[in-house]
Amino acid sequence: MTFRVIPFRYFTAAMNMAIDETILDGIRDGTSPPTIRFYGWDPSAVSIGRFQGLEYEVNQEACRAAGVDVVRRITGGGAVYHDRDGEVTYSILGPSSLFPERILDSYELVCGDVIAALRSLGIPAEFAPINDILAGGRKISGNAQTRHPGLFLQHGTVLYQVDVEKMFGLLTVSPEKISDKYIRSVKKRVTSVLEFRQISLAGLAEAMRAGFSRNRDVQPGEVTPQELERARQLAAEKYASQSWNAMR
């Protein structure tokens, strides 16, 4: 089956989540093809997992002051800071029949595409079950899934550069976690592309496109006007709403 590959584009946090849900709905209804897309967050954003409590995870006042969006994902996992210039995010969506049924196997399959991209840049990436990718023993990519009846979505980020102090300023963390000692320990566990290779963000996005295309039948594409119209509606009604983002 042919996957549509949508090149790197910037959207707001609400639109990024709404586009994914719109494409999932289209795949279910037969109006959208299996899709791989690459994107950034403009403005920068914090996303929280489907089952997290907004008030416990995000310093909302700090986010407002910094002009940082906040959005709840439909996937699980923890709170993530998405810097506008600090990462490439991907989503791969399709019928569940195209992916391994076993969760670990499906993570390994899709993360293998990210690993291929990083290795093509000379970065020694490896899979760290269940859903992380390490480079030089340090985390460079986190990934998450959701499965609806007959449908599959995995998305994840590859860190291009990382600002741990800024991340901690936007998340709600305990006092001991904002100490210099703890921040230094986090820096030792997290890495980014620029620590290994001087390459542009666009160059990283292109390497990821090639990594996801190597073992699939693909064709270039874009989000259609119909998908964008539906996504804008969904972003306004759901992903930009306090009722969705603040729910438990």
Contents of the next structure:
Amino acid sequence: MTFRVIPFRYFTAAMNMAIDETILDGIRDGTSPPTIRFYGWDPSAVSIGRFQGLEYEVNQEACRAAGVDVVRRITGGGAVYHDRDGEVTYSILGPSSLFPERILDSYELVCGDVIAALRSLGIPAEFAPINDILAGGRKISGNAQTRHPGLFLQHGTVLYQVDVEKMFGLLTVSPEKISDKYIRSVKKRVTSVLEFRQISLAGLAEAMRAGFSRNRDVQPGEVTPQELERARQLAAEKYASQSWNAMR
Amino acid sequence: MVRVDARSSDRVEWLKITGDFFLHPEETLEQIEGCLQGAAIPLDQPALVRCIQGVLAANGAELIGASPADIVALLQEAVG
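Output the form predicted in complex with its partner chain next; the form predicted alone has already been displayed.
Then the entire complex follows, led off by the chain already shown.
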């Protein structure tokens, strides 16, 4: 089956989540093809996991002051700060029949594409079950997936550059964790592409496109006008709404 | 990390499970909370664990990053 591959594009947090859901619905209805897309977050945003408590995870006042969007994902996992210039995010969506049934196996398969991309840049990336990718023993990519009946979605981020202090200012972090010592310990556990290789964000996105394309039939494409229209509606009604973002 | 907030009298009157765990399908969480909602105090923890396990099995659900026993133990902490 052929995957549509959509090159790196910037959208708001609500639109990024809405586009994923729209494509997933389209695959179910037979109006969208299996899709791989690469995207950034403009403005920068914090996304929280499907089951996280908004109040517990996000310093909403700090986000507002910094012009940072906040959105709840449809996938589980933790809170993530998506810096506009600091990462490349991908989504891969398709019928579940195209992916291993076992969750660990499917993470390993898709993370293998990210690992291939990073290794093509000379970065020693390796899979760290269940859903992380490490480089030099430090986290460089986090990934999350959801499965609806007959459908599969995995999205994840590859860190291009990291600003741990900024991230901590936007998340709700217990006072004992705001110490210099804790921030140093996080810096030791997290890394980014720029720590290994001087390459542009566009260069990273291109390497990821190649990584995801190596074992699949792919065809370049874009989000269609119909998908964009539906996504805008969904973004306004769901992903930009308090009823969704503050549901827990 | 999983967190359980709850309000109780002689029963669990209200509760909310939050955290960075994964659950497929995600909608199963409401049914898990349904197992615990209204549970008599003191909690019959083994019965509540079985109830959550039953919900997971009935939905073909996978809970990753937490266990039914974790959730029930956290509820016990929350209701004191």
